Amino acid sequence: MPSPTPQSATGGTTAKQVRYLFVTGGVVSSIGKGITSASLGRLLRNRGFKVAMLKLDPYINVDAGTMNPYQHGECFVTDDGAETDLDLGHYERFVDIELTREASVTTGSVYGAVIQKERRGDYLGGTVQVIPHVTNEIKERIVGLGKSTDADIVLAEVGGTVGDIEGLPFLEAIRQMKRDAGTGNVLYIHVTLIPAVGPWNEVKTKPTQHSVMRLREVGIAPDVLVCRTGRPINKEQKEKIALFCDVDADAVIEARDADTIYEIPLVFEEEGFSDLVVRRLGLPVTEPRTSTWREIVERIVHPTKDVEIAVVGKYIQNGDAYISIAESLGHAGILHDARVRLRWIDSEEIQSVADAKARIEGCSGLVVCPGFGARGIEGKIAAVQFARESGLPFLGICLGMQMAVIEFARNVCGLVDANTTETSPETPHPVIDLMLEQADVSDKGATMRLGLCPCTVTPGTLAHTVYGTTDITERHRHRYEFNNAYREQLANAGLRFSGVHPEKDLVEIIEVAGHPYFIACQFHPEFKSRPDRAHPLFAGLIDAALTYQAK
């Protein structure tokens, strides 16, 4: 890997100078800040740098672990359990990385932190404000990130749109940060809109000429402009956007729709942006390696094989809260060369097992998504019950998991009335109960089981063919489990515990004997899936979904 670090005079090296990336957005919000963040880091890890990836989200919220999946979308958990914005699978998916807690900066954590130094006498009597104690908060956990990775950059992604006022003191901190680590150490980019309007879909400069003009009123001089576009922007308009922005012609990029979100590292390799970047920080020259990501927009874009799988959740009106799951299915997708079509199901619109037959009959597989509450769970368990009798490729994920636990007591085992004591606290048969540790728990932010957690396959499942191992860790975020009391009597109808927690005896995987492809998990497979390595569970539900298809 090429290394940016400097040499001394006497042959020896200094401290590795990390190079600084910022990453905001005007115009709209959504406008592709983490696709063009995730797309860059990957372009940048294919020249052999050390990238290491960061999410500055202004809200309030500590975390996005309280958040409603209709207003933020997923919320995505690393290894070590934190929860974050959506934006952070993107990173990890991209540029293959795992991130930690580090990755993720916001306002609530930010300001926590400067209020108990304040309560400790940290500033030693001084009045506290924004500039320079919350500023320095925020250049402190960019700087540390860069120390604890050893990266060569560090690319942050400042959430929302400038001119929002929660970002205000994350515009000045990444303002200051030319000034600290030098100017030729930081770039910034700015993602805008080009919008077509009017009879003769005319493209117009100007909204992005007034987000650079708001830019700058905060004392940021963007280097490179990122313009998204549903048209081509011809080179006069480029020159155009360059005069008015001060900016170079050839710093400004254009990043037009894409068939698949996976085709952007290979636009922005084609419009010279990694060579831009490089050169302007002074990194060593390389080679980009992009024969591998080529290979897999290839298999995307070309496929030879096409199946449609039903996805059953409550939050469908938010495409972005099964984000994870939506990219895991088109990675297993990737694996076996087909593409994987969704039909979003309403889980709160399913009414009966018949009405979940109507409504997923053509589908070749099923998943029944996560979520909480109440709302919408009996039209999942509907839903399970159709994959379970009819030999529907089948996988449930975490409450997904649980309700086809509940299925399968009700119906088989007959224990009328069987459900989680999360919605039905006096049931008479809680096959799914809250984790003990969680009894005393009163808060709701970052206090569930979360993060990676090890699990042992049983040999000779369903479970152990797709992995290939006994030994695995998954990612977790949940508060319920399945109840150990019923263990014996679910097992003996036909229900196999095929992954366990090795020390705490959790039920980790489920599955149903004799059915094709039945298979649930309590954990969150879809955080550890990757383009070019889809996650097994997600693999195997595939490969039988195409084989349920040919028969």
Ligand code: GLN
Second form
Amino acid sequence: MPSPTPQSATGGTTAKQVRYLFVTGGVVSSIGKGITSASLGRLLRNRGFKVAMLKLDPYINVDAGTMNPYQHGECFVTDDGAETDLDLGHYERFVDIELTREASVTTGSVYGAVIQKERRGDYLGGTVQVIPHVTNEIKERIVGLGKSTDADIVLAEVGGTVGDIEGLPFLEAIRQMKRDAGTGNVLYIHVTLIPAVGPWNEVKTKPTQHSVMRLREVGIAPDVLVCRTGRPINKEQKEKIALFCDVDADAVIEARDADTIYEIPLVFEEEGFSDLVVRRLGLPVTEPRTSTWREIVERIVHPTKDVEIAVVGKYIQNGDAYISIAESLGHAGILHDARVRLRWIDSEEIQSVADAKARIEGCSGLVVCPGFGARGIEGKIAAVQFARESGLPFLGICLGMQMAVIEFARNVCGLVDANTTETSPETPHPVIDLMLEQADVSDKGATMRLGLCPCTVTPGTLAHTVYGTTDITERHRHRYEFNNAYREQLANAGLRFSGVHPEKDLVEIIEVAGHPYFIACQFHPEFKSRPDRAHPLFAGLIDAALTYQAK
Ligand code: GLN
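Switch from the form predicted alone, shown above, to the form predicted together with glutamine and output its structure.
Zooming out: every chain and molecule, the one shown earlier first.
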């Protein structure tokens, strides 16, 4: 890796000068700041730089763990158990890094820390204010991440849209960063929309001008504009945007819609985005090295096979609610050279096993999603039953595993009213029950079993075949667990406990012997999948689905 560390005049290495990139968004929400940040992070990594990524989220929740997936999309869990925004998933998948809780900074966590310091007396005598106390706290987090990761570049995405009231302290903090870190070491990247309107699909630059004006009002002059557009923007239009928004014409980056999000880094490279960034930051202009990524995209765009997978969940109206699961299935498709089409099925609508069959018909595999609460769980159980009885490849995740256990207990062991105490505290057969360590927990935020846990895989099982190892670690997010009081009874009836926590003896993976692919896990494998390293459980599912389809 080329070292971008500046050399001192005497030949010794001076302290590393960290560069900062700030990504903001304008015009509309969901404009693609996350994918923009992740893609740029990847390109800079490809050029040999050590990139740290973080998201500054203006909402007042301390973390994303207490937010409804309908509104906010998936809650992404890091190795160290932080419940974060789904954009962190994009960062991990694109840049191929493991993030920590340091990568997620929310208004709630910032104010929480400031108030704690105030109570402790850290500001004794002072009046605690947004500027400088809150902004200092934000800047400390940004700078701190650069230090703890020894990064060359810290890339921070500001959530929300320029002009939002709650985003102001973050914008003020990143404005100040230019003074703190030195003008040449900070770049502001603004993601904006270039709509095409009217019968002639005229490209309109006005919303971008207005959004840049909002940014200037708070003292930030963008250096680069990333223009989301459905139609190519020509040279004249780029020059017009450059003139009105006061950026250089080569700093107007066209981000045209792509077939797959994984194409965006290549679109950016073509536009000279990462080249511009390293030049502007005074970093060595190294090789872009995009060949590995190009291969990934080539496999996504031109697969030779095609397979459809049913995904049963209750938040299917928001495509972002299960985004890591969808991405992981795609990664497994990349591995097996297959386009994986997803059929989203609302678990609340499944009325019976026959109904599950009718809805799943034509699919070659089934995923039953994680979830909380009672809504839709009987539909999930019916879908599992159909997969178990018909030999349809099945992967159950977290609640999906719990539903598989209940289905097995009811329909194979004859424990007709078997259930989870999460939704049925009075059940005579609590095959899924609250974990012991959860008994005294009353707060909802950050109190689940969270983050990386070890798991020992039993040799000779399906889990062992797909993982190819006996020692794994996976990320968790749950309160309930398999009830070990039922272990023997279910094992005798053919349920295999193929992955167990080495010390706590918690059941982490189950499978049904004799079925081509029936496996479920208490953890979330979807958080660890990468486009070029499909997660074993998803890879196994797609492999089995292709075999199933061939029959
Ligand atoms: N609601 C279940 C539990 O808390 C499952 C959680 C999940 O699917 N993430 O154990």
